[in-house]
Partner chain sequence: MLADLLLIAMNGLVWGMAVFLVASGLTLIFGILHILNFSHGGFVMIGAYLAFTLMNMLAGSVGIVAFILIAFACAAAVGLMGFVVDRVVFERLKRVDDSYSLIATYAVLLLCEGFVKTAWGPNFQSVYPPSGLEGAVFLGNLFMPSYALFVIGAGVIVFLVLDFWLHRTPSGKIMKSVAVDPWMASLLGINVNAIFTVAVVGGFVLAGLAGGLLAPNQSLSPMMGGVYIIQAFGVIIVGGIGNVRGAFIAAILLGLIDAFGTVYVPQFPGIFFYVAVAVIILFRPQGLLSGIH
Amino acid sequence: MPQQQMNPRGRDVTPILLGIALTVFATLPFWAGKGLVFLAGIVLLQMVFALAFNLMFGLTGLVSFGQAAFFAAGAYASGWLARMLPDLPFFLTIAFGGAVGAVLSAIIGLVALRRASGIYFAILTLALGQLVYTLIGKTTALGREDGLIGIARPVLDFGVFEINLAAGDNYYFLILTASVVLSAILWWVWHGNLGRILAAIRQEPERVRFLGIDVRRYREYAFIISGTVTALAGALVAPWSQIITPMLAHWSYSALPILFCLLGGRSRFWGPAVGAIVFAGLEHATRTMVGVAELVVGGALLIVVLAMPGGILGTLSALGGRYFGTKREAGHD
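Where the form is predicted on its own, what structure does this chain have on its own?
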């Protein structure tokens, strides 16, 4: 079962942190510079990327080192289609990116989950992900190593009115809205029947199989849902950055959601989102430390992971429960 996010002794701090984060992201364009707003848009999509990954990692226990392939597939598919058919409705290009990610994840999941498990599954997904990275870098239509550039932010035509996504911070607010919607869908899956079955599979796969549930099929469901949502996040990043390169499919980019999950707490739904925010904050704070930024960030992350086995969110919830529980007990006495 997914770990409950309510400490029985006290109050859960997750809703408080979620409200603060949403308020900051929603008001950011009104008080921050353009550079910080751009970074916030990337972080929002990376949060969705990490939450989608944790649907496998946190629930089913599957570790994939090829998730960046789906992110890149969504970005390249939508970016290529937008350049080829600039008059095509924007949401169709985003949907196309998600569809490509769904098909790719279905193919890779079918091959990987039928052939391997555990560490072998992780290595196989790494190999398949690197294959996608190589193919992108060798494909002329996708810009080869130079990538795709000049991806425009379109105008949304709703008939009675239009929204120019290239004007002001309109596209940022679209990313914020899309991130909330995609996160809500993942939250629903995590806390629904599918999420409970996936959690049971992680804990007792043999017992679940004995009950007549096709374990491999449900793992494939998780893999496809994760890949599809990841591809949708990638499709949204293309017009935001307006340039995409093969590095989006590299294995090092696949390591980011794993880091976010460990940092924020993989047993809690919002843990990866917290990890993504903290990691981005550390990188932004050390951006001027030439030559030592990587050491500072790496050292800080190592301390957090070692000192907080349950991740930042798990530790904060435990501390909050202890504080409020103690306070309530003192008041009762």
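Which structure goes with the form predicted in complex with its partner chain, now that we have seen the form predicted on its own?
Single chain only below; no partners, no other molecules.
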């Protein structure tokens, strides 16, 4: 299912934009302040969160409104384990976060997809997500409403050499590497056989069923892959922010990936990443003005949703197509 199908003379600008974005993120600690580097780390993980969400939303056509539960599950599981067993290798604690997310998304996906669809599925996942939020906020072992604090950035031991993640910008580069790897995995799923089946399910579930494909099982696959990658992103955020609170599981956090997808354009793989960067920029620029932040973000979102159905990337691509005189696929909305 090639998203940016070109005719032979067309130029695809995606690799160039991707190269620029990667260069900016990779060189950021050398020219930007500490605050901006911290923000960039969060944005990178939110990008992974949104790309994973879009596998389910843009590709498979499922709207879940409880994805923050998986992000929080990953963050809390790895944060809790790291505090319980500080000597455990770092990658094991992250993997534990991912595993908890996988199990939770398998359970929720299995139950929710069996019973509900469309707007009912959205509200059901919203209720289950809020359930996780309330449970975390009332569990003493997870710090109740105050959250878990003082999550350490450990030392990576590779035998011949060690990397101290607490020193300098080392943890930022770990986040960058992990984001690239996770995005690559998602890209591979999106463009591979599984991705084609998922896209077909979004467009024509009935016909796909006639081909002998178990539609519900494939929707479950999409849900579980998305939930697991989301949990891994959550697990990586815990040592970065060093404090995690139940707000990570709140429904307003579940709305973020949907915003990013619609803002950037959900029919393209990189759309949510564009949305995440633009949203972070808007929020950062208006952060000191009480109330104005909501007005600007809400207004921008409304304009994009009402006037630019393909999102920023879709609109840019349509404009670019006109400019370069090449015809591009307008996305599959």
